[in-house]
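The chain that follows stands alone, in the form predicted alone, written as structure tokens.
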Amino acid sequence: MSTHSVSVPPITLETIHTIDDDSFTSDRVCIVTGSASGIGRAVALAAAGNGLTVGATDFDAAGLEETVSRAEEIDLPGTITPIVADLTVDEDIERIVEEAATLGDITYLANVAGVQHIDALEDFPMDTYDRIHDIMLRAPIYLSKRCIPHFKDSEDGTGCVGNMASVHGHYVTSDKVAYNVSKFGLRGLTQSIAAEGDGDIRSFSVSTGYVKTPLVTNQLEDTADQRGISVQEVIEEVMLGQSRVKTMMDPIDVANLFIIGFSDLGSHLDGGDLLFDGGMTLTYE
């Protein structure tokens, strides 16, 4: 397998799955975290591609501008407004929701932002754990808490939270304790929202194997060093070794799952998990 296997093709109109849904209108807002790159950028583009107004948030201002530029280049029907913010700061989380509310009715929240650190549990730095927890679990909880009142106050009193989980929210690999714990926690958040939402406020999670994102490519060398193997072996044995499908997903493939979950096609998807893992977690040889 060559390094070309983790290269990402550009997102185009043709790669965005569009759904004829009465709720996908410009007066409805979808907040997307981690929108400066990877899956977050893809979800922002897919939501705008379905006519929604997007509040795209990330701490990377330049990356957000690239997301906005891409939306303009491919002439998406919806608009993307960048909201630069730090998910480890409560005041920023509050401001994200406040600014998004000025764009229309907040109806959808996609908690996508993620970070990674590779270390054995006995060596794992707790300040790094705290940062990963804050970004990947605490922020989604607080954003959901702040968005739910907006869902309830909307014209039809509905809304939906989509959480980016992972195969690591089903089973774990070594040396990623903070990531693993956060992904399991996101599935708990998903089910908690469903338990309290009475079917009007829905939630779902998306669990994939390895996706062609900067988060994945940036951990290749660290994982190789930690395990004493080559980068090529990390891709073939660690990332795809247990998968029956021997290719990684593109970010837009994952983004399209969010669109399905948000749409009326997902009306009975409430607390559930979309497990698109290539057979990684449910099969064995």
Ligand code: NAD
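Rigid core here is just the name for the largest C-alpha set that superposes within 1.5 Å across the two forms. Positions refer to the first chain, counted from 1. The structure presented is a predicted model; accordingly, all values stated were derived computationally and were not measured. What changes on going to the form predicted together with this ligand:
- The rigid-core alignment places the CA of K246 less than 2 Å apart between the two forms.
- After superposition on the rigid core, the Cα atom of Q226 is displaced by 2 Å or more between the two forms.
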Second form
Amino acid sequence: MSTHSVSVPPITLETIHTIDDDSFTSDRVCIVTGSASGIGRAVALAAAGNGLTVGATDFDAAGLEETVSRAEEIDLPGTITPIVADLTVDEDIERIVEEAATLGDITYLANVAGVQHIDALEDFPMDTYDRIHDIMLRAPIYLSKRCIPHFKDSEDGTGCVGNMASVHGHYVTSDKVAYNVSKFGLRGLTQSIAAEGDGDIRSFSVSTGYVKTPLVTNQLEDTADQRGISVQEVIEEVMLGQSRVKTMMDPIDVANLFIIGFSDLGSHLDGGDLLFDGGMTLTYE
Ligand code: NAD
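Having seen the form predicted alone, I'd like the form predicted together with this ligand now, please.
Below is the whole assembly, all chains and molecules, this chain first.
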């Protein structure tokens, strides 16, 4: 029986990178999808840690409450308001933006929610493809479409959309066609927003390898048992086999990249991708 050597570290005030940015104020709203877990929760906490008002959305109401509780426990300067919504439902997407607009000026949108399904292309169920597409690509497009008028209406007419891509938005692994196509598509959305935003409305994507989220850590013991290897070997050989850096990122490390991208430090990051993959995609042995 293998033992768990990876746990998801709790997010603390000290791990949130704070940036002294004129736009990080409580009258500005950051919408974050997937806020009930993993990277989305970390982005919501990091945005509130930087003084922003957060519209935290997910269809997992209990998980969203945990995100709000964590923000209160560590006494973040910004507030997090949960907005329970399903990204496959257009009326829910419209409501996310409407409710967020009541909290202040919508200035930032972080499209983070995502799911996975493993099947060969020839066996891939099309209803599953449609659902993944709706959550991971159509929803980010529709949310962007609904947020851009709010960006334009704000005092300085600016705004920024950060999209959670992946190494799977650069190269692909087999049996993940819907995920791969969604991540490549998100990079297309990022560049399309940049093309139309004239520098006032920016967009960027974030591409990482494996991150310590429940989605990943929950698979470790099973994979180790299936393959008859240790959890550490699963991490180093299976997940990080092609990575030069042999440790997984923490969710907050990814969230801090969103904060940098949203801030003035990112003012020339427009259509670009933050590839933080430990050397996974651009090197080989
Ligand atoms: P996670 O499972 O911890 O979080 C995903 C969240 O999306 C969950 O809270 C879930 O409830 C929400 N969600 C799913 N379907 C939804 C729907 N229909 N409506 C509303 N919310 C919905 O996963 P994570 O690891 O934090 O992944 C977040 C993002 O990061 C995903 O886009 C994923 O592809 C990407 N990513 C993850 C890793 C990794 O190693 N964990 C690496 C690269 C990219």
